[in-house]
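Here we start with a single chain on its own, the form predicted on its own, put down as structure tokens.
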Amino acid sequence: MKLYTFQVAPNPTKVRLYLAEKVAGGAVIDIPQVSVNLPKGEQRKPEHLARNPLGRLPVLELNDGSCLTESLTIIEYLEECYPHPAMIGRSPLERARVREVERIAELGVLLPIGRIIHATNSPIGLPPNPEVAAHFRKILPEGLRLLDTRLSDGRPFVAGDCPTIADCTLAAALQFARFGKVEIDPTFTHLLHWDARYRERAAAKSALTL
């Protein structure tokens, strides 16, 4: 197998954070990681385009050549695969409790901080977009906000005592804040102090560059 990746990018961010958690959890795990370089449109070049018709990041290409796209149902599959460390839960019910959590990460967090950094100062040159800014603006606080409140009690991780890949979606997003300098709110105290421990993981450090 293979994965197309590119740096800071949060899709390709998500899956690359829960490979390096499985492989600090024990599993052995050897995909190359190829990169696509985004800013330079590599991702439209015939090659990419073959892979994923959609020109998007991460993609898997498995053995027999064919292709997986989307970063959640390339999680999924590698979960299949490689089931220890558990990364979305050991029961029905700490799987669905996993998915949802990690639903609102990328719904109420990272979707919202994406639109915003790509209507305001793209990195691949979507052209500006005020009102769009100013919309995901409101939005983004209410997914913030659930989250904290989850993490008021003192879990150590976003769905509870070991990562799952709700961290990883999480840390993804506010790695592109980062990167696209939208500001958190700072009366977010337990999300934000949950973001400087998870930085510190091994795990974190080998797929965050920010």
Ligand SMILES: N[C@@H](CCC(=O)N[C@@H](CS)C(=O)NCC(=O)O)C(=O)O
Contents of the next structure:
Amino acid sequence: MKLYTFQVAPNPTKVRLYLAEKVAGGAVIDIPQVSVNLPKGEQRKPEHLARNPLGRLPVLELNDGSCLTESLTIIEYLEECYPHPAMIGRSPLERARVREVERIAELGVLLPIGRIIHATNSPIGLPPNPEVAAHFRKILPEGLRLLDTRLSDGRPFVAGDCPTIADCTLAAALQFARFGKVEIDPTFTHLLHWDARYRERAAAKSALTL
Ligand SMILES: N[C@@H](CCC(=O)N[C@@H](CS)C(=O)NCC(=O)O)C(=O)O
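Next, report the structure of the form predicted together with this ligand; the form predicted on its own has already been given.
Full assembly next; the chain just shown is listed first.
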């Protein structure tokens, strides 16, 4: 297998963090990573469009040459191939809880941060759109507040007592916020403490650059 990715881009970062956490937890996974330079437009070259006609990352190329797209689908596939350590819970309810928190991190935090950055100072050259930026600046605190509240019970990780895909999504989102200079309201202290703690992990240090 081969993972097509790009540093700091949040959706590839989710998968890279997931792989780093699995390996740190003892899984033997060796998937070479190939960089596709998004600001240079390499995602629109024919060889990448053959992997993903939408011209996006990440893409997981399988051993038969076919490709899987969509970061969460790639993670779920890898989790089935390499179930230990469990990164999506260990029982039906735990798995539902992890998925619930991961969706909040994706839809309530990563997506608004991405929209704000692409509407203000897009690294891939999308045109500025102040209305879109204002809309997503307004809704970002809702997602942050939900996660801050979950973390206020003192849990070490965003979905409980061990690292899960929810941590990967949230850490990828907050790294992109640092890249795009989107401020996280300092009153979300539980979330910011989680971020500082999470970035000290070896897996985070190996997969995050900012
Ligand atoms: N829903 C997709 C989103 C993929 C996506 O938007 N990837 C971005 C990088 S974070 C991308 O490749 N953008 C390049 C472009 O739109 O030209 C996923 O979860 O993988």
